[in-house]
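Below sits a lone chain in structure tokens, taken as the form predicted alone.
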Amino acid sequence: MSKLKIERVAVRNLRHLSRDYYSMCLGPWPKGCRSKPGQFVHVGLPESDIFFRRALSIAWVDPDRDESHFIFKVFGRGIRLLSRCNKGDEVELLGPLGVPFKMPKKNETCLLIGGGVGFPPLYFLAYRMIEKGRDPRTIEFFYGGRTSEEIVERTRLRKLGVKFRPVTDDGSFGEQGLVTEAVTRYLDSTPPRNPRIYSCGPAPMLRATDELARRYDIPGQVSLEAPMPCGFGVCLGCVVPLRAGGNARVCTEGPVFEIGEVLL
């Protein structure tokens, strides 16, 4: 591992999206934009009590502006906090962190299944994926909520030419019903040619999501979402048991496993 840095970072944006999701924009940050899918970045708030620093899952870059991006969601003080910042306010970076998703190969067809703040990796992914030069209607992008507010930036999504398949818990955008749901429904009724997954979202979802690739026998990636304290391995708090035995540390042996790898 590289020598790991805090940098002070400002606020170039903050965006609210719908209920309590938010998109930021950060820069100048030249490490952001050599960022891969699936890398977070801790997040620090220096003018707060609050010590510990939050794992944030990156969106986006774009490295003709020197930006990185990010879509959270409020669900603590330390995240609400964050919401509330104002252009020009600087944010503790530490990062990037984490390994990366695996690059599909050429003849693979790509289910991106994704819930809640599980979306922007997978967004990124399929940005990166697309960038390098891979047909958009190749990757099949599910996207779960429990309502059509938590499918947010419905927009830039459609913009990259992907087959865009929200679901919705109460049917009010989409589907209805579990994306797992819709996932296996497409794969009894359309079988791709030979699929590849990658998922990200709540533990309940990456579970049925795990379940379903190994009874289908799918390859494929789960990013997993856990408490960071220390976002490099030290403190422990994030550790989870490997189904082969032992364990492993979500923040530095992942938070992308391959499937049927963690005990979910």
The other form holds:
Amino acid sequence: MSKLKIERVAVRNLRHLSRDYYSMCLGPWPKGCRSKPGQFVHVGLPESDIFFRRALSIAWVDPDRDESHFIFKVFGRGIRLLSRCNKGDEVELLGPLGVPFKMPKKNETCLLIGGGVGFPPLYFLAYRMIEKGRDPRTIEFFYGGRTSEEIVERTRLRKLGVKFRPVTDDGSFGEQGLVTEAVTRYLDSTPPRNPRIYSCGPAPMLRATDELARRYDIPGQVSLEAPMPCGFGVCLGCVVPLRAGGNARVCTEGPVFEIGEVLL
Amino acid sequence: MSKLKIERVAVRNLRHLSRDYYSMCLGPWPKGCRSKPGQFVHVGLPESDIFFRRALSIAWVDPDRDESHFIFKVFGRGIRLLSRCNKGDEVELLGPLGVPFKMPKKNETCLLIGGGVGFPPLYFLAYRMIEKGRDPRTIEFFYGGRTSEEIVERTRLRKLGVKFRPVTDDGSFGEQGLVTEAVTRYLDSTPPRNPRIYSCGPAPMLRATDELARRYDIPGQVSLEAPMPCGFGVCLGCVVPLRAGGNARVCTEGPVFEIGEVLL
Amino acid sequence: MTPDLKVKLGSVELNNPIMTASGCCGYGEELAQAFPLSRLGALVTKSITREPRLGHPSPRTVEAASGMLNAIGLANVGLDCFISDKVPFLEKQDTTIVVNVAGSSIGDYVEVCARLNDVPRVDMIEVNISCPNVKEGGIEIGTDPTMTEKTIAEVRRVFSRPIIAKLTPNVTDISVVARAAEAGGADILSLINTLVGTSIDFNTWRPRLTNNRGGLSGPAIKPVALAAVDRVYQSTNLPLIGIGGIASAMDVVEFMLVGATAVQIGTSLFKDPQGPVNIVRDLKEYLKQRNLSSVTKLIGQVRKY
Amino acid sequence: MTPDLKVKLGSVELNNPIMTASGCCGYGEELAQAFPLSRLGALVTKSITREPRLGHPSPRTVEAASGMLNAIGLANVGLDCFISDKVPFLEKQDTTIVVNVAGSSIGDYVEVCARLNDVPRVDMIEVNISCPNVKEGGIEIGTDPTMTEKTIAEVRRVFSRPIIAKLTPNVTDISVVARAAEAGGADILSLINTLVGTSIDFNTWRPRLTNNRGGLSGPAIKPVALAAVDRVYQSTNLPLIGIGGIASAMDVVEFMLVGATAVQIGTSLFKDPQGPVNIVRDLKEYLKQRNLSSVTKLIGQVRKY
Ligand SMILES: Cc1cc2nc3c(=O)[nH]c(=O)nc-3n(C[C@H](O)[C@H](O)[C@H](O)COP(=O)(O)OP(=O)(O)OC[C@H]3O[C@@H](n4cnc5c(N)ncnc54)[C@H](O)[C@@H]3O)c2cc1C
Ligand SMILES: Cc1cc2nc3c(=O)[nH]c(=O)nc-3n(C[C@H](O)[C@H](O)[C@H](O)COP(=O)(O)OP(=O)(O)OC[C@H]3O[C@@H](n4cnc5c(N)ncnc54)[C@H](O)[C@@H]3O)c2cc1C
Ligand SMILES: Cc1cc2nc3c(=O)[nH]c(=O)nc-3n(C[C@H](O)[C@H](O)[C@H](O)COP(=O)(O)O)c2cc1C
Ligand SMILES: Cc1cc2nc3c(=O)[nH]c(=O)nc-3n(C[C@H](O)[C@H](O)[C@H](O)COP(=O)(O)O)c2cc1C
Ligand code: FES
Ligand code: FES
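Mind giving me the form predicted in complex with another copy of the chain, seeing as the form predicted alone was just shown?
Entire complex below, previous chain first.
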């Protein structure tokens, strides 16, 4: 882990994507460029009346420009305030934090299963795998949202050349239904060779993914969310129960866990 | 009093003057243009961790552009945060509040005695008196600061054509000494006809002014400061003791009081 | 369907559960410049004492994190002046009027309440046995169950309309004092008054309040107030008025879910004089969105773990 | 002249008055990634209990205005694991080590403290009789002067180095419990632990903590903590450790002026892991600017009205 120190980093760009979704670019931030897919930052607004920082997954980094990119959705007041930043405003950053995804074996087919704001770490993972030489066509990118508007940054994703499989609850874009239903159909119709799952999204989706993976006996990892007061392991506020007994801190032992490891 | 309602008004301009001094322009704000010299606004920063609004005297208004101007000095965290606003940021405003200065009689010589951030309401008073037809040369504008840097907006003041009498503790600009000493010298050397005092500044200066006015038996008014939780008369947090007994609320019965009325 | 906002405090029905807190709205005159007072469920006056009081010298308020400290010291116009100068204004207001009463002895309370009993426009009284900023009376009574019961019982004998006992959180177990107030004959309990706190000027090495300490209020104390209401709701049968850091309709919902029938808005009035009106509007909207026909459907409905 | 930051707590001298608070710095390992722990006056571990504890299920923390609520429920590795796995790391740290101890019966406290007495690297213990988040032990003891005295007296018999009693603010008069702890044989008092509070989710109508309530900490409680230290300083002769919402050197100065000899930084560590180092730096600067040769010149020096 890098040295624990709050840094002030400027907002280089903040763009509304659709509905409650935004993309944000922070820099210069040298540390960020060394971050790995699955890692997150803890970001706060100086002098605001929001007490805690919020966790955001790193969506991609651009080492040439010393900047890191994020995609977020406004749920409550904290992120809303972030969404109102102007270019040039400074945020407080702690990170990169947490355990990244494990890279797959060469011969594995990667099933990336994302829902809503579970997208950014999976995008980063796909991006990095391809950068490291993986054939994009061995990456099945399932991306679920309630409506078409929740499937953001499509152009960027298409450019990667992965097998993009959008799924929406209302069928307004891609397959209709839940993303895990789409994955099941896919597994049943065209069973992939040596599948490995990477998943991130809302709790119900992760539960379904976890079940599915264990039913089909597919290894892999999930990335979890939890409210995080500190982000670096000292408050014990972010724990999840482990199947083997005991708790694990999402900020430190996670956010990425092996499938089946956590009682979801 | 106008309707008590918090309004959101944009920062049109914020300029560093010298050291801790800034000038700020807010608009569009129609209500502000109806304000009178001596009145103030209560200004807060939305979503900041500063709990209360701060009081600022109105320094002048520009009805053509629907804007109000302020001059402030950073003491603590609240005003400092204000000084860091960007153009376009919105502040929360309550006002205009408080009792304005009483206009002088035609035949009176006006001695305006300001110290530090006591300047803005006196500038507004001079401006308004001249606008209403008073000969600027019947206005003696004593303006004290610790150093030359504390005498701000000189050009603006000179343009009014008033008798500008700067005084600094260290003699770096204008007369050397305390502003009330300069007033005493002036009263002793060239006793004005029908003098009337208007004063605003730090507590020790106001005390000295009050004493001086009573010694020379000169009528007039002082404008006071006090920490103000509400600004509109309900918390009773801003009271000052009256010479006649009882308390008065600076926000509602003041900030302008008759000389001798308040136990300073 | 427009949701019904009416609530009942003892025998008195309020238009809505939003009241203003004592000491935060004077005698109503200033607030009437923000909105018609008929928009309130009830207005609670500044504490009235037998004699007029100047209160403590300034500084008597100071800012704190998400709140403030005050040591006003029960500054008020006194009973006579209240009746002659303030009641006429209140008489014209189409809202429930609650007069908050304080004193430095039980006799004081009784005398003031007996006089107020003869003022028909006073719909209820709120007995302040919880002020942390005066030497006698106030919190001295409210931290002692015996004294609490006695004070309320004495007041009960002279005041015929509903009596609210206002409780202090500065006790080991607020439910004990709550039951004492109930035993004394209180019809309604309001809670909480401020938490004892202080602040020191690191430049001058002096307290920032001439009273050396004061009462903490504002959003900072909301979690403490909520826990207090929750606790008392489980141990008495009286209707409760929740007070402490309330600034939004969502805050009101939280207080009602743990058992409040109404709420009082204090410090946040200073931040936004129009607050109560906005809260009433947002509360109505909240109920509408959830298809709740009456605000009373919220009372005590928290689902505990 | 470099001001002297050393302070004495009982027989133990600290490099400086800045300690970390229990439950906010684990067993030191994570914080060591922020700065060398030798920069601290002392490190206080998470509460250690006889058996390991998982604590309450999540959610067990929630944000509040200028603070947070927690109901961790004394999650910790347990005494054995602490001694075998955590002490070796602590042994290498060049700072004073305080182990915070909790239990659900006096026997528990005694057993843990007796074992810790044999671990020389444990410079002091802090007896947590003030945790609001567990059914037995904790606050049940700390709100009862008799139980407090008894617990401390029992622990006193088995632990030979300095004992800190950690007090709860959830009492009518904290000085009564303080004197009880002193009578029991405590060498030092630390205060305050968290204030009981809660928070309700207005969407789900459920408490935001599975424990239904929790403890409020952070800047929100600073005024309450300061008033508590002020009160206790006037009624015991023991050195005091101020705790509650401390986030800057100016906060430290406030606490020392009302009588604290040292302070603990809790919740604000979450906001800034480097906080303690910055506070030590700013405190030194503060003393320098005022020509004060030692930080002890601040202790109890508030000039009351
Ligand atoms: C490791 C990690 C990575 C994340 N990455 C992203 C990301 O890339 N993009 C993104 O949009 N969001 C991400 N999140 C979630 C983001 O942090 C939450 O949206 C945020 O904490 C909610 O903050 P808020 O201010 O919008 O809402 P709040 O005002 O804090 O709360 C709104 C609602 O969200 C719930 N909530 C609060 N905190 C969390 C939390 N941490 N997780 C789940 N629910 C919560 C509350 O209970 C409440 O119901 C991530 C969270 C974690 C832990
Ligand atoms: C009617 C009125 C008009 C004013 N007009 C102006 C103006 O035009 N320009 C300007 O620069 N300032 C003006 N002030 C003062 C301004 O409001 C204070 O500078 C401000 O409140 C201090 O805020 P802060 O955030 O800088 O400091 P804080 O962090 O609030 O405190 C810094 C120090 O100032 C003291 N202090 C706090 N509030 C006040 C106060 N209201 N008065 C005096 N001391 C205080 C504190 O005790 C502390 O020592 C006016 C005040 C009043 C009451
Ligand atoms: C400036 C001020 C003055 C107050 N005066 C009184 C009072 O006279 N009588 C009383 O019972 N409570 C008084 N209170 C307490 C409030 O009525 C209320 O109980 C407390 O502030 C908590 O609510 P809040 O957080 O909404 O302010 C006062 C509070 C403030 C802030
Ligand atoms: C997440 C969290 C966990 C805590 N755990 C403990 C604990 O195990 N033992 C203890 O004595 N105090 C515990 N405390 C209380 C703190 O040590 C401290 O007394 C309190 O938080 C007030 O200080 P603060 O405002 O600086 O946080 C905990 C506080 C927090 C926020
Ligand atoms: S957020 Fe504090 S331990 Fe994970
Ligand atoms: S500031 Fe509240 S009465 Fe003047």
